[in-house]
Partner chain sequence: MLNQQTHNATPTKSIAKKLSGAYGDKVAKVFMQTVALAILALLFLMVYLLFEMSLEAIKEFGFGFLTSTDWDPIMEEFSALPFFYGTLVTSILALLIAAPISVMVAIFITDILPVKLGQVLGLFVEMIAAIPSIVFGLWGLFFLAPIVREQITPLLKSTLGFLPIFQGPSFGIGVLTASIILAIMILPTITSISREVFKSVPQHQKEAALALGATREEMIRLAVLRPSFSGITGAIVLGFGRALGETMAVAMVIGNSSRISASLFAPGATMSSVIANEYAEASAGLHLSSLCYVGLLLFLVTLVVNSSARFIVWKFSPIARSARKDKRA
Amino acid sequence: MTSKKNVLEVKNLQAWFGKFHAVKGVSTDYPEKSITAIIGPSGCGKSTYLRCLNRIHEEVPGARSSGQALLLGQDIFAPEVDPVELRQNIGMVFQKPNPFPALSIFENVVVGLKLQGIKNKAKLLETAERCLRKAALWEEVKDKLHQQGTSLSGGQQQRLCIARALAVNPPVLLMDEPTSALDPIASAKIEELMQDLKEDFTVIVVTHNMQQAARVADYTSFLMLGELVEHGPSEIIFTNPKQSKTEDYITGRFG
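Now I need the structure of the chain on its own, in the form predicted on its own.
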């Protein structure tokens, strides 16, 4: 079996909020067309780490980071990299669905393309349909594309946000606890969708649900107190972890 090339390579990533050291020297690689889950107790730095990867962390007053994250060989923290452009290459789906309230379902999906200056109606329609299909939402919304995105159910709104992230075709898609605000049926749909997305994208998902990580992820990273305790194929992390801290967490002895 040929090894997959790495789309994203993180080297000694550190993050602070003022004096608080939230992420402590994380280094790991993310292969193409794979899903990596990040697990760990609440407050261990999972979401902060994820937000560093598309440079949202630095928008917080007093927050900073250091280290490298190479996206297809280019350091995302290099001075010449525009954070807004970067976010088109490293998309993000948040814990709470956040469709733009003033925009229709269609406009929500194509907003990123319009920001890139694409005005061709046929191109926008084609992209909207393709991304809504990829997000398993097309059949549910195809007759109401001009209704507001916020008119949809919570699970549909989350899939709409995924379609919006996909429209600019990012190599990497970050998902920060994408099912935590959803019911079990909607959560199962998002999990199924993740499996489809890895055919085309590298997906990194923060989850507090270890069963979800075991079900969907090819690789799992265990973070504790801002440090990467262990990273490896999910079946090894969940059945035969090398670190006793990982085993203690997975078996529920703490966390």
Contents of the next structure:
Amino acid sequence: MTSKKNVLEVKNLQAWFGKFHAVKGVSTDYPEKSITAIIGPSGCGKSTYLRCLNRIHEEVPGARSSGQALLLGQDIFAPEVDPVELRQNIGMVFQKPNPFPALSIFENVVVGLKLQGIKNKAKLLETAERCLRKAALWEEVKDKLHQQGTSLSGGQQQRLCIARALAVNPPVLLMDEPTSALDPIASAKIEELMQDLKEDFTVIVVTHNMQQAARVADYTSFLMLGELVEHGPSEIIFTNPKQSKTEDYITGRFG
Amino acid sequence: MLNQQTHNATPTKSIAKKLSGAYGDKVAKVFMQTVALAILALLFLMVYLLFEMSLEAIKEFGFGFLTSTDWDPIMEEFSALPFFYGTLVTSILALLIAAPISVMVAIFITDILPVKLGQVLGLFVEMIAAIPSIVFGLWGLFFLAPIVREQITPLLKSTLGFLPIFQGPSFGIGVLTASIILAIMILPTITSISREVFKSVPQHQKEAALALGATREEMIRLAVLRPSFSGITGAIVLGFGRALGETMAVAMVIGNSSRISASLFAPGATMSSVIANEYAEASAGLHLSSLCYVGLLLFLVTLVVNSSARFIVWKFSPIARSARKDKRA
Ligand SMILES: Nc1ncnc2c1ncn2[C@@H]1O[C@H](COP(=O)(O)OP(=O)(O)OP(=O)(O)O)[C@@H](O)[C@H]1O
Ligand SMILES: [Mg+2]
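Following the display of the form predicted on its own, present the structure of the form predicted in complex with its partner chain.
Full complex below, order starting with the chain above.
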């Protein structure tokens, strides 16, 4: 484990909404081919932290951030870094499903490829099917690929957004509660997907489901009130945490 | 005891309030219904009066009023076609100029400029709507017409002069000048409705596009413009409705000629401008009646255009859409 090199190294990341300090100096390393779970009480800044890592946070009016995040050694916040290019390498599945209402299911999945200029219809179709299968949605939508993306149910939309993020094949994938609206079977499929992704990529996933974190994540970070309380291998966080706050949270005595 | 009293006080009060509320509601309802009916009655009365005043011309010309091309008060030959044509051409040309600019200005205000700067620009655009028509007319006559004659016309002739619409002499006043004035006048209408449409695009849609590696421009096209297509269409049709009825400024700069000419530099007339320019001198019954007939036609055209615009805006507004979705669910 220690021989793995770090794909992403976050150093002292801070984030604000106006005057509100939402993330207060988080530092974590993310090794290649690993899954890291972020857990913590609602409102503690998990989404905000994740949204800093693909620089979407700064698109919110009045929001800003500071600190460093080195993607393969290059600070993503450096002035010479183009956020557009960065976001092709760091994909995101948002907490709230957000398919494009004007696009069909098919178009939603391949829109990222189209943005990259790929027009080959066969390739687009092939990618759409592959990604929808991986997101455990293919069987449900294969006969209605040309219906509006927003005509799907909440859980289906969530999986559609996962497929959409997969299609661009980003080496780092940020997933914000990707199974919050899913039944246990679909959730299990998404967990399987994460394990698959780990073969090549790095996944950071926010979840409120402790069992899920313990099952799929190699590492777990525990966040509280915008601060990183504890970070380490999941088996240690969930069996023998060093901080009493972490123990209180995972045993349900708090939060 | 004291406790009971305070306990009692509240319910009695609220019942009394409820009663007066119900009574007030009834009065308000009757009042609203009366007003609504009165407005409807007024509308019908207006159409009826217009119809009655046009009757002489309707009897004389019938539907030929729309097909013959002569408007000659001396020979008592009347036809609405040149004005129908003028209205259509000026309004469409105004739309061609104003629609792209308005949509771009709206996008600038909502999604490109810093918030404060956008608000200032928005305010300026709204102020255009407050300028009286006659001021536009004066401005067009003394400022725009010379520019059209000396700069715009030569430019168009040298670049697109092979098209019949850009041939012939220019006197400054004419169809093109009127269209430009109209374009400026409908700009605020299209801009402010487009702005509302763009503002209703949720932030998370824009984030979805950006997170996929869209540039700012691609994000605007994908997450803002595409879902707004029908809303923009409605805004444009409403702008068209405004252009159709606009009178004073057009009457001052269009040149008032009842001849249909292919050239945009030539003078022309619209349905509203001919009424404004001729009704004072229209002594003879048939002339006056024909002007009323033109007015009746104009009324019908604007009614159709405006209601279809309202329909489009209503049908595709996010609120109506979600209401329909709820109904289906
Ligand atoms: N757009 C915003 N403007 C202002 N404050 C915000 C905004 N978004 C989030 N916040 C605040 O920042 C803090 C962190 O929010 P965040 O969404 O990161 O929490 P979270 O840990 O993801 O919670 P949850 O588990 O409920 O998703 C919260 O206190 C929230 O109120
Ligand atoms: Mg969250």
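If you superpose the two forms and keep the largest set of C-alpha atoms that fall within 1.5 Å, you have the rigid core. Since we're looking at a predicted model, the values are computed, not measured. Residue numbers count along the first chain shown, from 1.
*Any CA movement of 2 Å or more for residue 152 between these two forms, core superposed?*
Comparing the forms between these two forms, which are aligned on their rigid core, residue 152 does shift its C-alpha by 2 Å or more.
*asked:* When the rigid core is used for the superposition, does residue 73 move between these two forms (threshold: C-alpha shift of 2 Å or more)?
replied: Residue 73 C-alpha, core-superposed: shift of less than 2 Å.
*In whole degrees, what is the angle of rotation of the smaller rigid part relative to the larger one between these two forms?*
After superposing the larger part, the smaller part appears rotated by 15 degrees.
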